[in-house]
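Here you get one chain, nothing else, as structure tokens; it is the form predicted on its own.
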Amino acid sequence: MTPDRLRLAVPNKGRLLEPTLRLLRDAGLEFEDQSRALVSHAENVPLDILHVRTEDIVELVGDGVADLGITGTNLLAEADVQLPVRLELGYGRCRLEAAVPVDDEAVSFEQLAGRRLATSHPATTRRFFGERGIDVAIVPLSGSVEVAPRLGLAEGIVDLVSTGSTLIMNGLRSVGCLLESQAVLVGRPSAVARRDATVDEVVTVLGAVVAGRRRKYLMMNAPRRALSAIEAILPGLASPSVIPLAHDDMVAVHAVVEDADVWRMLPPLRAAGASGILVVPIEKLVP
């Protein structure tokens, strides 16, 4: 690695991994991948990508030896440390939720006001609680957290939680939600003034890609008296571009919209007289 080059801190394992690195290749990065040795070149950018434990990338980048790095906002959290967020990235989403058995009779937290809980987030379960002024007991555990209270560790957990099946399967329930968690791009506090136009390319390029992922490119041919109603169905980045076709009663309509909303405009589209409708994936976006 050399002074001139940025240094971008990534994880080397776990569900993060493989959705990061087609991030950075999506964006148009090239380097080999190296996820099991400590640094990977870009070829085609001052780049070097370090990979480490997704628990170490807030320290690294708050230390200085990581210009940028992802990781999850829970471990951002947990950290307590003070980072910009430059992107949020939209994978690697999760919850971190506090949990009693089944058969618990608590629904709020406050009912959890004196249980021992288990968890893998002292920090952020004692802050969360305390902010609150529930007086909970603390049971740190780096793993296998859903056990603890069959084990008879404690009465509840805080865990993260995907799909919510592990917490069934232990029979378990939620009670509440502390944290909404998903990958982030951080960056140093203070930035190394002869990086810092890299750093902006880097967050410019990656949020491109992230911005594309979220919505999609609609084409269609229509009537030119149903642009009107059309247009009132495609809330978009901006007015949708009108383009004059061989036949002077029609025209081809092209907008950007968010992709949660596309199956829903579909068949409002094509009652108002939308035909030929095109969904046409986005690689990257500048808003």
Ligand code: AMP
The other form holds:
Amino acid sequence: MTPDRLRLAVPNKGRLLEPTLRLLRDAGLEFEDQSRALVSHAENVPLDILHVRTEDIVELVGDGVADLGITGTNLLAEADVQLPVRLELGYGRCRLEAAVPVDDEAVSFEQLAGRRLATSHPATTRRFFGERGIDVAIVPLSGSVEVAPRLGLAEGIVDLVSTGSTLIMNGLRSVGCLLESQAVLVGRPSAVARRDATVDEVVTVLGAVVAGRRRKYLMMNAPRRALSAIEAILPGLASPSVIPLAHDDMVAVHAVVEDADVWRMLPPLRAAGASGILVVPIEKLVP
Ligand code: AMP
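Previous: the form predicted on its own; requested now: the form predicted together with the named molecule:
Below is the entire complex, every chain and molecule, led by the chain shown above.
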């Protein structure tokens, strides 16, 4: 590790490991697959990747050991250090939820007053209920939170949920969501000046990958007279590109659209006269 290289801390195991390495590769960073080693060096950018425990990343960035880090919003909320979020990365999505046994009568946060809540997120839970004036007792646990009610340790839990199947398997039911979480890129509050340009580069390129993943490039041919109907269906990032074709009165229309809208757009585009419609992935998008 040399001092003039930027340091990015990433998870070395767990749920965020694979999607994080995929993001770095999709961004075009070339590095050896050394996720078992502590450090790997990017070959094409002055950047060292520190492979560390997910739970340690906020602290390492806060202490200045790393300039940037990838972690979950939930871990950021739980830490003492306040770090600026430079990018939301769109994976590792989960919710921090309060839950009680299925036969419990509580259906709101207020009805949890006076309960013991087991959680591996004590600071976030304390803050959430404190801000609402609801008095709960926190039972801090580092894992297996969902079994606490059955063991008689607590009357409810606050835990991370993505599909909800762990709650169901443990005879629990959600009462509400305290926090929505996803993977985020965090930075040091004040990055050393000489490294700022590289920090901005990393933010721009990772941001371009995340933005590209959410969108598709749509190409189609259409008779020129269908153009206004087609334009009305395509909101796009900006106005679509319209390119004349060799055959009379035919044009090619290209546009960038939200991935989530493609499904809804295809039938009306076809009905409006578009043909040869291609939906193409976008590797990177810099707005
Ligand atoms: P790990 O414990 O190392 O597998 O990573 C846990 C991190 O992954 C959490 O802190 C969250 O940011 C994220 N995550 C995403 N979905 C879930 C989930 N269903 N349960 C726990 N963590 C999740």
